[in-house]
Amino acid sequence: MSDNTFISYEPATGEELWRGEATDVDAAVAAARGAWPAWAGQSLTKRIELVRRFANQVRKRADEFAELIARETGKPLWEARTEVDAVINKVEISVNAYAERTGKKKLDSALQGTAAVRHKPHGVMVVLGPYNFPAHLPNGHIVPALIAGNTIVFKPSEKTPAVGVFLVDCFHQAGIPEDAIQIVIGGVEEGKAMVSHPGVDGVLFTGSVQAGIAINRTLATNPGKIVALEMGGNNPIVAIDTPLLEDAAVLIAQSAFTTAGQRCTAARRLVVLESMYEPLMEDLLKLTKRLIVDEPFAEPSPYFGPVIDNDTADKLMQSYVHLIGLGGKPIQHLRRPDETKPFLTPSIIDTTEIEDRPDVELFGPILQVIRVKDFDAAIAEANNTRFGLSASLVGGRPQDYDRFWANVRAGIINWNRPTNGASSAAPFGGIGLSGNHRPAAYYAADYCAYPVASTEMKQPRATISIGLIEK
């Protein structure tokens, strides 16, 4: 097998799903650069019509698409179907967002002409996608960027290339020119080449903090490229006084274990009042033990499937053992039923006694519990992280949530809702190590086009009324 060959394996079975050769990055960028004038020159109405045709293509192939997502990521079929729905829904959301966030504005004045604000596309945009939502998350960059008039060079995660190929094919089947939206198959080296390529005008990234920081460092001396980074979180879910313990347990389990914990908004830390600890943990344990972990098409349907691959499962097991070594107390062990496959059971570990808890994103079904004495300590613990993507308060009164909202540092702050499952109709992003203040989702329109301010008159008319030598 060639070093340039990339193979995708199904996490649940280990079977080969797809293989392909690495793409020539220079050729892809040159083609996108060549296609840009014609694509940007299309009317906005035409570009919107074409992305709506893309939505129809996805709708027609929804079952096939969902099955492919389930096979390549390992997520249950029911969840893969929700991802396909999100891909379809993103189109109308992006159309509305473009009109609201980047609409034309004019102010007329008889003597001063017209003041106008319009928006222009940046040019060639690189989109680097993750493996956990290999269709929805890159699509959240691609659709707004195409509407704005950019051309796209998209590299999916090397762990989920087949979904990326399918997604791009839907764009092409809808009539969007092949050079206007291209896929690059590759790994780290291809990604680096795309980020630093002189023919690229912007980089839109979703993935790990390590990769995001590397991109930021690479482009630190090149302010001409727009960069949007979404890098995950060490997210807290804070539980305070509530009589609805079963409901609280459901919210916590949803936050921590949906998608096998492979969501950037997943709750990594449960911060709970000492007074609530025992009754809440009793309900949470009952529920967690009932969660089905199985292959994507199993019956009954699993709550979640495997993590993405064996290497990831190995590292998560090592991280769990490391937490125990630091003084963590297992409440429910992280188990791996089959050492040859990346299935992990949901785990809960009390890390209250660990003095210097590692501030990292453990991207899997591991929930750390931290007991605190009061609400002040809970807020302080919620903020005890360099990340700042998502946070949720469970329980309390409206004034407690007001205080939580005002003091917790995160881009998504919820009350009696999970930390994950953010709406595409709202901005999505975080602070600290979670992002670079360019939120995606509804606000993606902001980084897909730049504003141009103009003052305009139909005929030149000007005088200088002061500081001239008399005639």
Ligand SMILES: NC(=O)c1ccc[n+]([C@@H]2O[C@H](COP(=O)([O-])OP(=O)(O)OC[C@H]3O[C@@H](n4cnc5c(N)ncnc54)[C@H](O)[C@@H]3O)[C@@H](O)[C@H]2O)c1
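Positions refer to the first chain, counted from 1. Here, rigid core means the biggest group of C-alpha atoms that superpose within 1.5 Å across both forms. Owing to the predicted nature of the structure, the values given are computational and were not obtained by experimental measurement. Compared with the form predicted together with the ligand:
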Contents of the next structure:
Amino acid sequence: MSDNTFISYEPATGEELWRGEATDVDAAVAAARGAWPAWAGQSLTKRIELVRRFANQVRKRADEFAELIARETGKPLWEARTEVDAVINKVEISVNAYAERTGKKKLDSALQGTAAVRHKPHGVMVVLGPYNFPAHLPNGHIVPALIAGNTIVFKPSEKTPAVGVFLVDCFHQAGIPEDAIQIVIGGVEEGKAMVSHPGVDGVLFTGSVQAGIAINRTLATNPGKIVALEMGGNNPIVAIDTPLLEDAAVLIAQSAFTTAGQRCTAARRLVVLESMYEPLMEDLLKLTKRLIVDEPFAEPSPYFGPVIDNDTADKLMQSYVHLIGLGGKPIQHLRRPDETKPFLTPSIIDTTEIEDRPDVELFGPILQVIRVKDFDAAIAEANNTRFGLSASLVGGRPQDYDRFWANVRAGIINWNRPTNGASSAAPFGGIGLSGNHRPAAYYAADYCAYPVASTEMKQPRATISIGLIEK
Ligand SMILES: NC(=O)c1ccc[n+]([C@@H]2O[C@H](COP(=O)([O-])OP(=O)(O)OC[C@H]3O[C@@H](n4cnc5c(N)ncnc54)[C@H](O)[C@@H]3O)[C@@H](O)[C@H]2O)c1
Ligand SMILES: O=CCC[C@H](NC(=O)CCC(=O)O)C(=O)O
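Starting from the form predicted on its own, produce the coordinates for the form predicted together with the ligand.
Once more the chain from above appears, this time first in line as the rest of the complex follows.
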């Protein structure tokens, strides 16, 4: 086996799922460049027709696709099906977003002729995908970018190449030219080569803050390349006065543990008033103990499956033990029932007494609890992070939510709803270390095209009325 071989293993079983050779990045970029004039040159109507055909391809192959996502990520089959639905729904949402946010606009002009704003595609866009939503999240860049007239060089995560290959095959089966959407199999080295490639006009990235910063650094001397960075979070869920403790506990568990905590919007920190701590913890613990962790196809269906691989499980375990070392008090331990597999059980740890709590994203089923004396302290604690992706308030009155909304720094702010499960029909992105102010989802249209202002007349009929010597 050569060094250039990439293999993906099913997290739940450890079995090999897929293998393939690394792609030549230069060749992929050259092909996408070559395809660009024809793709950008055809009508918007035609491009929309083709992405709608793509949605139909995914519909036709939905069962097969969901099964593959479940196998390669370890997420439960029911959840993999929701990912396939999100891939399909992205198409109509992006068609509407293109028209609304980047369509054409005629301007009132004092001149004869017309003045207009229209949008043009950037050219060749690199899309770099994460493993936790290996289809939905790269697709959230690819579909709007194709509609706008860009061609694509897409590298799925090295942990989920099979889903990437399947996704791209659906585009090709739909009639989108092979060169217009290229797949690159590879890891960090291929990703780096794509980012710095002179034939690339933009980089649309979803992944960790460490990789996002590295990409930003690489592009610092190249301001002409558009770069959208969708990164992680250290998201707070704040619980204040509510008699509905059982419901609050459900929202908190959903926020922290869905997808084994492998969502960028997962709640990492529960900030709770001292006065509600004990009764809320009682309900949260009861519920957490009932969550089923199992293989994606198990019956009864699990709430979540394994984390992506053993290495990730090892690191999460180490981070958890580190929190205990710093003074964290376990409420429910993080456990790994089988050391040879990456299944982790949901854990809750009280880190109130840790003075310098590490402000990092622990991308797994670990919820920290921080007790506070009042709402002011809760808001300060919610903002006690360099990230700013999502935040939820549970309980409180409308005026409390108004204050929370006004004072908490995040791109997604919810009330009596989980921190995760964001809508594709809204902008999706964060501030601070969570992003670079180029939100995705509905606002992806904005970074897929640039505005061009024009004033136009059919004939060159120009006059200068002052400052001329008479004829
Ligand atoms: N904000 C969002 O929309 C969002 C959504 C999903 C996941 N995430 C984040 O993604 C992370 C989990 O995904 P991951 O572990 O696959 O992320 P990752 O950063 O390790 O990898 C993401 C992609 O970038 C590539 N890559 C890594 N380093 C690179 C570099 N220096 N240059 C170019 N490419 C590089 C990888 O090969 C992969 O394709 C979490 O931090 C999570 O919060 C964010
Ligand atoms: O893991 C990170 C994102 C998960 C998900 N967010 C979205 O699906 C955003 C919508 C979109 O991009 O279309 C969530 O919030 O759970």
